[in-house]
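Just the one chain here, laid out as structure tokens, in the form predicted alone.
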Amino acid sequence: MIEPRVLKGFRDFLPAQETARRLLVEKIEASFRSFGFVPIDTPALEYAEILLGKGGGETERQIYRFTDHGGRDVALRFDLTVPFARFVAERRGELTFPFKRYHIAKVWRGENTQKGRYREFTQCDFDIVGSDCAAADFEILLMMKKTLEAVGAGEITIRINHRGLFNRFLEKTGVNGKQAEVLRQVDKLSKIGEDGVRAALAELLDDEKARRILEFSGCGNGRSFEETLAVLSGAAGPGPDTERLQSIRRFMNDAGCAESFVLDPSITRGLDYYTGVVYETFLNKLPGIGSVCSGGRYDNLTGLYSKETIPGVGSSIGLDRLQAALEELGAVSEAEGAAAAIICRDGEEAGRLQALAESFRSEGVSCDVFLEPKKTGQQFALAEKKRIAWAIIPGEDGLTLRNIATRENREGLSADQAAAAIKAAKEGRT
């Protein structure tokens, strides 16, 4: 006998788990195609060359990597932007630009699991390609904050930095080379505190180095957005960098939203394919999650697979651990099964039990047919254990409606009155 059990790190859903993700995911699409975005999909499997041009750093040594049968290197895909950068420079001439463009899929990080963290997961990305401008980058900070209200997170906190202004800071402090490792550790500051990335950075810097890197990290907090930008622009000199964080300002005050938005040069997103603004967003509620949606602009990616870049900025909702986060939250929309359920009383009656159950789904009713006669408490039980809101029962005289949770039944119905009472009591006009 085989033990039926799950690799760690992967699971299964059950269709109560399971809907309620979809539902979830139906929320996020919608918001989505409001922004006139519109779907892609690509393989799950790519050669390993694709993957590891630009991963950098630890998503390297997490990266699902073997020989296939014909004695390929491949790799499954770690995150779903590097895939998309491919996507786009072997289909630019079939697309228009600028590209605005999302995709929901698993992926697959062999890293160590925690809370709403796990080895295969679902990512929502959502990117524009082919527009490096300010009004770019704030369409997709607007897209992170109306998606997160839609799902109903509450609220939240989008924390903006932009690595050019960083890096230009770390170069004027005489870190040479070194730059992309030094944005690494800053990057898990949340994580292992100020004292380990202190600690990481005395290994690559001498200490004062590392004492002004950490000083520059944290001079937003207790600051507000336009006070740390004349911090950061002070320490690292005027720049381009700092004139896009300005206008990006400017965009989130004309929309009435600057109040979600907090500038934090501790934010700099360990993938080594950033090249401009990132971000990352907390829901104010439960900050210890994590960040739930996070991104960037890459403007350099596709140019490992064409000789001309094609710019882009983008984000991505971690499916797993947002839904973790909107359960505790106590937000996530119940699963329900059928509206109705038709109950079964012969085996031999499944053609007219199924033509009577399309009368109901053509009028916008979803049925389900009980299969086998057994008693009908016994099927109104299983009714109830499946979320039914309604038994239908086939009577010589109609149908006789009945509501599963007060008990309540109406005979005599046709099909059609059968129909619009459900549907009523659904809208609540009765």
Contents of the next structure:
2 protein chains.
Amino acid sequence: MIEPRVLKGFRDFLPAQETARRLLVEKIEASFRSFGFVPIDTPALEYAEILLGKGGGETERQIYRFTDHGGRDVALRFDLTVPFARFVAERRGELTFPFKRYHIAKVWRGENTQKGRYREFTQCDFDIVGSDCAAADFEILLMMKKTLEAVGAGEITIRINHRGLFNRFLEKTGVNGKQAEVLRQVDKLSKIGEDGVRAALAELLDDEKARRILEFSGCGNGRSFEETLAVLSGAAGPGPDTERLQSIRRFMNDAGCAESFVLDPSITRGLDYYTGVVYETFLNKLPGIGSVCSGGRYDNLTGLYSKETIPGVGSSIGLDRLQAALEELGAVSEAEGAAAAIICRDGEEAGRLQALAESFRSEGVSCDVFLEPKKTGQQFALAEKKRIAWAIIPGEDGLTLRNIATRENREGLSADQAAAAIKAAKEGRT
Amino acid sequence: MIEPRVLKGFRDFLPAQETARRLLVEKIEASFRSFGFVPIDTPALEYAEILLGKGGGETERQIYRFTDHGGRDVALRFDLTVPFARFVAERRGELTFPFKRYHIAKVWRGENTQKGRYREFTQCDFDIVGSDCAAADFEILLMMKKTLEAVGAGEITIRINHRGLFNRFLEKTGVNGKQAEVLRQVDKLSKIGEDGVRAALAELLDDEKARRILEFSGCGNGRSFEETLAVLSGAAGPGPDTERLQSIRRFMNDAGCAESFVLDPSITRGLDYYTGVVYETFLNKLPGIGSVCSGGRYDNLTGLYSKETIPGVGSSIGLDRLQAALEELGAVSEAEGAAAAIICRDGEEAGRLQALAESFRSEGVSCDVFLEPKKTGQQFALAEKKRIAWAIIPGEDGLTLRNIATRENREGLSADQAAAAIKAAKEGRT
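The form predicted in complex with a further copy of the same chain is what I want next, because the block you gave corresponds to the form predicted alone; please supply it.
Now the complete complex, all chains and molecules, led by this one.
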């Protein structure tokens, strides 16, 4: 006998949790579609050279890579951005820019599972490519806010920064050639704190530069977006990055949504390919879980595959982290089975019970026809276990409609009457 | 520069096709849920020993298998039934039987792509486990019919057989020990025809047995379900299998859905684990594409992982084949972008345009805010290319609503009026 078990870092989703996930994805997708974004899909498996690009580092260590039946070096995608870059380069002739696309799908990484991380998880990406305007940056930020609102995440804070701004400040401060390393240290602020970062920067550069860099990174604390922008413009001098942030802020004010956004110069987004605005999203009630939606602007999506320079801006929701957060906040409704169960009193009735069920289903009332003629008490208990709110018992004088929770029966109903009662109760509840 | 390309047998889905797929899945899922079925999900990657079970044959040749970072022998799932068996055995304590579940997800097989097959494709499985009653067999068959109806597949024929019936007939005919090989030959009927199968069976057994087996397999031709059942009962003698078929037929008549089902003793479903009813589904207008939905009853789902005997019955829709068939039948509606595009006359307007868009989105009218202030003619052309039906041009005296197809403008509208006009037109169309 083979022991049934899943690989570590991988998991099954039981019906209650899978139903909740699908409902969450439905809401996220509806939000994306309301902005006119369209979906694509790409293969789970690609040529390793395409996914690894310039390769190296953590990606190469974590990617699921192997040789296929035909001797090809292949790997499972570890994000949705690299496949998107390959897709845009390959299908360029079939796309019109600006191209607004979303992609909700699984990705795989051989993460260290002791940190509570999964090796198979779902990302919800949305990007605008082929446009470098501020209106595109703003649309992505607005979608982040609207989408998290739509799923009931509560009060959120979207922390924005600009890669160009930090780089210009470092140049002005006389930090040359070590920008990547400086960024790497600043990225650790939330993990090792100011003192740890100051020490590392002092060793890398000197005490004075370390102090000034930390002052720059922390100048958003206790200040409004506008005040912070003024301080940063002073420290780095005005430039295209401060102008971009100003435009975005003006759009926020014009759209009446300014309050969820802060300017936070300590947001660096690691050492990714971002070249403009970058952002992370925190749930005010659960700041410790990290960002539930992150992204930024990049100046060339397809550089590895095409000579054409294609700028873009996008963001990605980590569905698993978001779902866990919503569960902790109690913002996930209890998943239910069908609206009604049809009780079985005789194994020979199956055809008639399905015909009865059809008159409910055609009215939009889902029906679970119970298959086995067990004692009615047992069947009511089964309905309760499956989180079905109503039971329908056919009889000579019409149907009996039973409220599983209250145990109240209404007798002598027609199918129409029973369906109407079930729908009215559902509307009352919602 | 790396050449952007996908692996053979794998493909991207462009927005129009992906939108159509998602709509199709939505309809399939709605049908499953109307019967009270609940969704689960399982990992794409599992221990190879679990997926291969007793192993051998085509599965082992086609499975995507490799060694992971931790030296484990792993593989990508090649169907959704084996993961389901492992899931049921592993989560037995958390499930109540009968358990009605569906699972719509990708699977991977290293198929021969010259036959036009994909190596990554989507299956839509639905099973009832923990019940061996005829009502369960019937519910699955009814769901097959209702679901294909819901997606607009048109007239279909579901061909039913019973594995037990064929095996009893073979015994009665004196075929002992070679049943698997006989089944394998009969399975080739649609590919190599009667003469080819007769020759193979004559060589395996003798001319007389070959003739009788073909007569049995073909006895459904030109006969009604009832007549065919009578002939089979005569040939094999009555038994639990003929009784089961009779019950199912009675349910079909009681439910008023008998006409789509035929009894076809040539349906064998290969050499799978089926032990009871088996079935395949053909689109009357496209018989050549093969079955779009197949399955059957099995008497022990979890035998490899658990001592408990768990019977079940289920079916699986091949989404890719179904979508291709619907496209050929012209039963797929043209995918669209947002309902309306908001024209951009000034790059500084982005905030105000998004605020305007919000008043449409909150009314359920999706809005694509155009980001770049190009000539209006170009923007109308872009809207047409993105299959957006309406353009909204803000002005001093209210909004202008333009019908992209007819080029008619309505001027001086409020946002409410424009939204109402767009919704009315959509309802008129649908």
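No experiment lies behind these values; they were computed from the predicted model shown. Positions refer to the first chain, counted from 1. Between two forms, the rigid core is defined as the largest C-alpha subset superposing within 1.5 Å.
Would you say Gly290 moves its Cα by 2 Å or more between the two forms, aligning on the core?
No, because once the rigid core is superposed, the C-alpha of Gly290 moves less than 2 Å between the two forms.
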